[in-house]
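In the form predicted on its own, a lone chain appears below as structure tokens.
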Amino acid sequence: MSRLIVGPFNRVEGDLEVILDVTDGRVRAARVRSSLYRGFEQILQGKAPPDALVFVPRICGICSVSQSAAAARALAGAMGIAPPANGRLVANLIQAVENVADHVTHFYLFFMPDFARPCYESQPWWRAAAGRFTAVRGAAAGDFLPARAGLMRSMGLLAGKWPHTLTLQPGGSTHPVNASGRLRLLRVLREFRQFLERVLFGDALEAVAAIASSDELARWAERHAESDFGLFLRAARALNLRALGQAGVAFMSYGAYEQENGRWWPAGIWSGGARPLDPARIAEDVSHAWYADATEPLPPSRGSTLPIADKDAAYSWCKAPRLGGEAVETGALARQLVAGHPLVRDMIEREGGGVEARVVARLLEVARLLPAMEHWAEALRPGEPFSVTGELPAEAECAGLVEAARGSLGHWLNIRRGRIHNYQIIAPTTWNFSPRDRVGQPGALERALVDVPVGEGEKSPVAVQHVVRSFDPCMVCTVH
């Protein structure tokens, strides 16, 4: 057996190393190390509760809105208020813009450049992939970056600025959209739809969202082979990426996008079938993380973050969150499974949840979200309230659970004597990239890396890169 340390990774947000035990050209065990300590949870202690809305967006520069949304929801729970219809719609739009931008940025700039590597030069699709996705020089970036910049103009219309907006508040949005702004927003969404339909998919978004099975997806890929999604599917099938990187754990979603009654994509667990989610069963294990041990895994509402940099048996600053003792996977694949999309459920039931399924679910989500965003924009009613106000109690304990692009994000807020007594955050990558827990149970990525091939002489194995990037990690969100 040999040991291989892969990292630090490029094209990953934050600091990441993967320690691999390799035997006979296969990974036999993996340990995922998040090597940068942040400290946001300690920073927030003693602050006035509304200050969380200033601090938490700065956890991350690419998914700051999701952090804002979770904090606003926790504060709204403490205050016992809910946004009016306009505030709910604007919050959905702001979160959806960021999530769509993150999904497409991941595809074009973080994930697909690996398919332009010289190791794939013998593949029939390689020349097209190299021409489109070679880092810096590929033609795809020239198509994508202006389209992304155009989409982000909507953040100015909806949130005043991005990142680190203060528009999202417990009672809704402080940035009302007038009639002119609504029309400009619809134009921005229409222009981004044109990019998606012309370049990414080569087909109408509604047609992509209606694909209902793996067989239908294969036929669609043959008809749209020249699109960027079609090119990915050709490469994925040639490399059998459906079988690569399967974690074999349950999938979890907190549910996303508030409607008048419930959430558009519901909360739940999928493990061979749907079951309800009970957030009270969430607990954090720190046995293999550089933090002071508790006598048992603690629920986030009672959790602590006390760093010990030289702790024996620890190898990561990432905690190990568990749901009823189970490791889970979260992200677009989990959301679409729990929401019941037939294509994703068919892929999981027939092929399992590997690299291909994660990327397909992410782009399927884009195809589903853009039409919903157009509907939400059309439903805005300029002149009607966008927010309400409320009073913060001196004592409260609440949680804000949202879905960021990368999966389930939770903020747990404890207020005592009018100040933040405790604030605990579990980000999506904390779930997916967690270390082992006290019974030795690995997290989702550590499981997904087992049996991944490592070629002779490979110092940064391409298959490992595919698996890691298929989760779209955000390491700066992982540790606080």
Contents of the next structure:
Amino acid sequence: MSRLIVGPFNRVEGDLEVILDVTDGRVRAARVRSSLYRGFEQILQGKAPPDALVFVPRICGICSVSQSAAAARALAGAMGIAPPANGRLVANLIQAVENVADHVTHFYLFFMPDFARPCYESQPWWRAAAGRFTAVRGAAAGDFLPARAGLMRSMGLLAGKWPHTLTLQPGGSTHPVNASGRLRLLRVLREFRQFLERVLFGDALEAVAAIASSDELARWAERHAESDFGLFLRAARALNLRALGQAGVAFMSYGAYEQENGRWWPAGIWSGGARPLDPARIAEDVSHAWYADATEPLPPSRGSTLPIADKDAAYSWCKAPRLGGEAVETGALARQLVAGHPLVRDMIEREGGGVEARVVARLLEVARLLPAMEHWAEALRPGEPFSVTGELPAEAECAGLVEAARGSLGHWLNIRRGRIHNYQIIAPTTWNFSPRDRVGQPGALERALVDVPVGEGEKSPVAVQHVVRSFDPCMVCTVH
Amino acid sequence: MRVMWLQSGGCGGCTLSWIGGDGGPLFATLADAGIEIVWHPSLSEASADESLDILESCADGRRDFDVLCIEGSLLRGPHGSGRFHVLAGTGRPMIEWVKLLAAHARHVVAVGSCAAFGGITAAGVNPTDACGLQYDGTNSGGLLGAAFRAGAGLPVVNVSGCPTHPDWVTETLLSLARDELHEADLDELARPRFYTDVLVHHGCARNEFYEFKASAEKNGDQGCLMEHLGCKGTQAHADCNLRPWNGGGSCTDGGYACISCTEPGFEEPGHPFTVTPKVAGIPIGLPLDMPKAWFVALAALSKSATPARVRQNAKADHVIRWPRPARKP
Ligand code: SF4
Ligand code: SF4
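Mind giving me the form predicted together with the partner chain, seeing as the form predicted on its own was just shown?
Following is the full complex, with the preceding chain placed first.
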């Protein structure tokens, strides 16, 4: 057996190290180390509750709005208020903009550059991949960055700026959109749709969203081989990325995008079939994390965060959240599975959920979201209220459960004597990249890495890089 | 000009903001100015062992680079060990890497208020003993010490902001590449004066409301955010309302207070962020160079002279009274 320490892992948000035990060219065991601790949960203690809206977005520069949304929701719960229709639509819109921007940023800047690596030079698709996706110099970045900046104009319009806005409040949004703002927003969305349809998919978004099975996807890929998504599917087929990197755990989603009656994509668990989610069964284990141990895994409403840098069994700053004692995987794949998209369900039922399924689910989500965003923008009613006010009670306990681009994000807030008594956060990558728990059960990535091939002499195995990045990890959220 | 970029105790938001700038295709702009990215954690192909090679050779002087950009606070804890951030794959605290690399850099740039002053990560009990490269809040010192000068002679250039505006970063790099950023171009806190010579208040769309102290009382109101909702635009050095964010926004345009995120210590204002602290009904934080007595007198006068249009719109979430066009007699 040999041991490989892979890090600093880049093109992920934040710092990450992966420790691999390798025998006969395969990973036998993996340990995932989150190497940065900042202590937001400690910083928040004692603050005025609304100040959470200043602090939590700054946990993460890439899913800043999702953090705001979770805090706003927890505070709204404490206040017993809900935003009016316009406020709900704006919240959906800015969360969706971030979700879409994150998915395409992951695809173009973080994930695809690995296919331009010289190790794939002999592949028939390599020349095209290198031309498009070579980091910084590839042609795709030149198309993508201006398109992304164009999309982010919607944040200037709706949220003042991105990242780190205070626009999302418990009672709605601070920026009422007027008639001209609504039109500008529609123009921005239509422009970004053109980029997606012309460059990423080479097809209408509705046609992509309607792909209903694995076979249909294969036929689509042949007809759209020239698009960036088509190029990925070609490489994925050649490298068998379907089988690679399956975690084999249940999938979880808290549900996303508020409608008048419940969430558009519902909450739930998927493991061979859909089950309801009971958030009361969530608990965090710190047996292998650098924190003072509790006698048992604690539910986040009673959780604590006391860092200790010296602890024998520990190897990460990431806690190990478990649902009813089980590790789960979260993200776009989980969201679309639980929401019942036929393509994603077909892929999982036939081949399980590996690297390819994660990427497909993300881009499918982009194709589904943009038309919904146009619809939400159309539904805005300038002149009608965008927010309501409310009073914060001196004592309250509330949770805010939302979906960030990378998966399920929860904030658990406890207010005593008008101040934050405890604030616990479980981010998507905390679930996906958790270390082992007290019964030795590895987290989703630690499982997904087992059996991944390691080539002769490879110090940072390229297959390992595909698997790690397929989760679109956000390490700054993970530990916070 | 070769740029080495590392991230430590921050959120990565300054990078994400940077690549979202709408001043044209960023990578082409950089290449055109002869700026080459030696390594950047979010952008470079090189990973793990390949990036380690680059880091080590830069740190021991075998590989030349010009600018060291640091994003995120420097974490000195626990107990001065720096172990709250051990750079992955190296077993060595990030603060050691930063010191080694800074010694070889011609310029050191702090990207964001975390790297400049400590920022958000230093808030509350400052659990990680976070500080900036050359400042610990308002005190000079920080990780590298007050006396530090990079190879070309400048102190750490503090591109503060939480996050930074994309152009603050790009224009700092462009000025360095053109050798156009000198000591006189930096303010008292070593921030590039091209964006800190003005206040956030300058160009704010709520200026007319400010003039008449016609103030917003709740979220969504159109009035000035200073009297009740915590706005520090009259004290914060930055051109946020002259240089729009994301195609046209800003904090105050978005309907919420400027929390003066470019200033050291903004993370601990000593009051809830979006509530203006007052003594005897008068906001404590007055405009930077305005004598208090004058402010009070002028405020009283302008309040009594407020046109009905301004007074009514200030407390509404959309224009309910508009400036009527003059009619022909
Ligand atoms: S909202 Fe702030 S920046 Fe705008 S006018 Fe009022 S004080 Fe100035
Ligand atoms: S307006 Fe104030 S808080 Fe907002 S980005 Fe500018 S300096 Fe920072």
